[in-house]
Amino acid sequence: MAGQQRYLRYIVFALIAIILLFFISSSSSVPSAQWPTYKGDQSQTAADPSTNKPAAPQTGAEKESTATTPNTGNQLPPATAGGERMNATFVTLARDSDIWEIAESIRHIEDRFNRKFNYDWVFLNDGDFGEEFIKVTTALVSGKTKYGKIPKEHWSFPDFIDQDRAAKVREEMKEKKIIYGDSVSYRHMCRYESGFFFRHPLMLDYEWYWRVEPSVKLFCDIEYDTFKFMAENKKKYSFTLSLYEYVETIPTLWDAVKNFTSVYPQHVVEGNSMKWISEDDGKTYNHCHFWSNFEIGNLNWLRSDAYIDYFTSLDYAGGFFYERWGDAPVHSIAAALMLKKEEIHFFNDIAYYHVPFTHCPTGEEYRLSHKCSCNPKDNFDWNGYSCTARFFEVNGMEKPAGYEKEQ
């Protein structure tokens, strides 16, 4: 009897055997996944991005065809739009130091907005810019790039001031710890960006600019045309940031601008934004200003009469030397005296930074429909330092919807 039981459990085992034998040999037989290959590789069908299946199989031509060149038929078309460009240049001033700083900024740039519309770059530098800065510049950008020098009348101190005096203001100003107050280079910067930059040989050439800085970042898609907008809109100048000016820097500046303005009258425009920079008609300054290291404006203006006659009167005022006058407050008074007030436009679209301060855009709709990476608490806009809001109130526009919360 256990002999027979023995034989049995031989026989059963020897059926579980053979059965798992069957079902190994039959999983041997099933195809591998044919899963795309990236590297030149023709033998196996492509993934179509699109809709995530495998793509119809190559024709024996098909495969002749592709055998040395990269299949390129399921890439992206250029994302460049189309029409009509501009007469339009983003300008920056930087020196070879500065290489790797613009380079972020016109990544940011070119990534956010122009590489679908492919706009020069102008470069202006008091100095000779070298081979590696423009190799690494020019290979950034998606349109034609242009290098110029200042000339050194645009960059060094008039006949008509008085350098001991100058030399004098930096000494008290650094004592003071007044930023940037001893340098020397930056009142340079600031006078050229005030009067100068407009005339450069290079920047004749164009009519609209964008203003870029070396470190300045870009958090929201611009899907449009700034520049079309511009013009069509009949804008001439527009700013993202707005805050007060420190007021040690600029003590004399606003007697220094109603001078100009009693001597040029015409020039000061009806409908104008003095209830933006002054609470007491233009008695005093309450040192409100666009930040200028953000700027997307009109060349024309800044060559009219109007703008150079008041640059030209400022300049021999002797501020931008004796005190520190900056381009911001020049550029921002000039704007809110000769231009309407409908001339000049705030982009709360375009998410913007440059240290210490952040414009994102009010509005959690826009900011994920065009894909920003901003933090919305970080928006200075609302902050009491800021002029914005003063802004929308002269020109009694209405605050985007949920400005509130960032208040």
Ligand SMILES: Nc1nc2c(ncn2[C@@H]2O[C@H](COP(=O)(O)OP(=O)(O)OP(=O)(O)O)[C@@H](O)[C@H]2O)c(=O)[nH]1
Contents of the next structure:
Amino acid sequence: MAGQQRYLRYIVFALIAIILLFFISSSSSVPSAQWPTYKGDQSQTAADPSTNKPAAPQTGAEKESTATTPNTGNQLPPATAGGERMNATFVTLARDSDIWEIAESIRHIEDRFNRKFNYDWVFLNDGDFGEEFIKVTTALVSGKTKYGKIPKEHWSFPDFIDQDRAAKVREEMKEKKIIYGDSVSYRHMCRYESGFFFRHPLMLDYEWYWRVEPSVKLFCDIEYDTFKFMAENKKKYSFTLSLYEYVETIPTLWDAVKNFTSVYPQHVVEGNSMKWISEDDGKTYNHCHFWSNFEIGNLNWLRSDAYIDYFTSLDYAGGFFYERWGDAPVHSIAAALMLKKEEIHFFNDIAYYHVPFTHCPTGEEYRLSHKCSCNPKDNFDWNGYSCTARFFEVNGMEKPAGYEKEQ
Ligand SMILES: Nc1nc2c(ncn2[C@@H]2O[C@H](COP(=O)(O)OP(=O)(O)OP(=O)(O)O)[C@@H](O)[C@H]2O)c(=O)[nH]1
Ligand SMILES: [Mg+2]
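Next up, the form predicted together with the ligand in place of the form predicted on its own?
Expanding to the full complex; the earlier chain stays at the top.
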């Protein structure tokens, strides 16, 4: 019995010794007072307690010597560009359910451009935006955010449309497997983007817009104010990608355009880009269009009598519902006929992606100095299905150096 008690005593002593050794070793290497004080949420930057300012980012050498997670924090001073701002806004048409795809687009635009310029962002919807959509997008945008509901009369069948005829067309297009051919909402969307977004009360405050869609990407830093560039260089409309439209979606669009130009010849300007959209001086349309999911443009031009007459005339022709006219050819034909050639700008320096096409700037020097992450091999510009080479030719512009390698 006495032997057992002795063993028990040894075991208790050994345990106490191990616990003491553990405490001594863990407190001797890092004095507890050196740990930064964290306030609240763990994602917050560790603050310098004397100034309450975020800790400065560490240099590479410091990182190596401390062997702790780099403490760059999320409160770096704002990298705001100086100078005047233009009267401009981003604009996005979206459903509440597009929230995360829009969040991705905003993050790209903010990181590459808007964190320096802090332009506003208008969100438009035929339905309602929920609390989460508003909370998330407001947190992501560095400018003011505004949310607008589209009035019913801008997102419904006009009374001059024969709904049975429109329904029959949708059935036929479904059978022919034409993309979005059977969709009613897609048609309202195309009509809205063609003729109404720039007249929404929230948009009336602005002169310039940059259109953004869900899940788009920017691949290069943009170091200057693109809106100011447009104004200073007398540009009214711009693009990054161009291509040929699906013929089946616009069989009579060109007839409607010709009808418009015969009624309103005064709206067609001299020195326009007819050559870009027609190979035979306007007899037929070659289906070239600017890809309008990206646009930086002038709202006053879209609100002008010329454009409104154009849209109204096309609307009465019925092709938004009896065919499936897209806002891309509608905007593009308007820009090509009602703007002077020099008023349309190709942004080679805005590296852009919307499924399935990429515009990756031609020219390695530019790509490196602007931290571009796109693969030049993905650049669509010099592909046979793009209309951008034709744009260069029609405008007498020299193609960027190195374009041959990307063909
Ligand atoms: N509020 C609202 N927005 C819509 C609706 N349909 C499309 N949109 C928006 O309109 C824009 C164009 O629609 P998309 O679905 O992207 O059309 P798309 O670019 O031709 O086709 P994708 O290849 O699918 O992107 C996007 O900004 C959409 O979020 C709709 O029914 N309601
Ligand atoms: Mg899209």
